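Just the one chain here, the form predicted on its own, laid out as structure tokens.
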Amino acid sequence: MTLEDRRDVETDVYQPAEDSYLLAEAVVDRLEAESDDVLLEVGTGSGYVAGRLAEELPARVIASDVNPHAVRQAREEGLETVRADLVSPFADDVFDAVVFNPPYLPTDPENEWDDWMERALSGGEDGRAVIDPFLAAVGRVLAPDGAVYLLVSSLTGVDDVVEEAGEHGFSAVAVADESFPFETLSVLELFR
């Protein structure tokens, strides 16, 4: 990796933290994976959630991001990756579980900035400018029987996402929580 690269990775590319290790702890534990799932971390960042899900669980494991700078990254982890808009480029019904941590920070269009840090953590006025479009086209892909892992703060309004889910055929139970000064982040498992 070249220092030009090194410093698109830092300052481009969502490095794991708090949200990614919760994320990646609940899918390990609620995931019951055979060899012949597969599964796609959407948004995957640095690739250490589909890493982790790649060295736990017997699955194949698929990382896609918009971001160009993250896929390389992930690539460079040894990751499958592809570039990716949420999953407009797979196929109907092939993934057994598909994992998000979404831009879920409520951000005034004033103070936004266009940059791929930004796009990595803005979820728009309310927190779910990402996170409505993905709930309306996961189902698309996932098998009939495949569940989404969602990660979602209190800043957000999980209800608000409950109740989205639930408008595209999908239930939510939360699977995990954590507590921090400003917010509580949650993990959502949605199913049909």
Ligand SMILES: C[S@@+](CC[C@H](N)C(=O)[O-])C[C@H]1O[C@@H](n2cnc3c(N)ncnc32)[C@H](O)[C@@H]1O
Given for the second form:
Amino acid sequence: MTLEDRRDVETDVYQPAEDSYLLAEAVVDRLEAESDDVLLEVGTGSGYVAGRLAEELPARVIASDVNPHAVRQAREEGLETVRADLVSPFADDVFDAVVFNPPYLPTDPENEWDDWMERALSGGEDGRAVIDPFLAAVGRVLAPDGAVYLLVSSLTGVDDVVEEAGEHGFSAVAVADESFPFETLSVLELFR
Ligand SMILES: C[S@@+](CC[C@H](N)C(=O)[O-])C[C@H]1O[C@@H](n2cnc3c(N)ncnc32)[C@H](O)[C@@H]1O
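Got the form predicted on its own; any chance of the form predicted in complex with the ligand too?
Zooming out: every chain and molecule, the one shown earlier first.
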């Protein structure tokens, strides 16, 4: 990787933070994966969460992101990585679990900054601009007894996310949380 490439990665790719660590820990703790299971991490960023799953679970792990810089970084981490908008290119009923740490910060439209870091962080005015379409689409690619692990923040409105998930046939249970001065992060496990 050249210096120019490294600069692009550092400014254009979300690097692991508290939300990434909480999500990876929760999935590793909860998921009883088997060797023929296939897991998908949507919005992999640096590849940290997918890398933890690949290291600590026996399953095959696919990483994806809409951001080409993230796809490149995750591939350099040795992950099987696909450039994708949410789950659009994937076949029906294939994933035993789908994991997502979405962009969730509520953002005033006048303060949007229009770059890849905005795509990583901003959830639009209500924080759910990416979460809601994800919840509408993810059921299609999930195996019948599969589960979704979704990182949510108190800033995003956890009850609203649970209600929206219910609209798409999912029950939700919070399986991990961590509080910070300005927000509480939770991992929701969604199942049908
Ligand atoms: C908060 S970052 C999380 C990155 C990484 N998974 C982690 O936990 O460190 C959100 C990621 O979702 C990606 N993303 C945003 N919108 C997306 C979409 N429509 N489809 C796929 N990925 C998306 C962003 O590019 C970014 O990498």
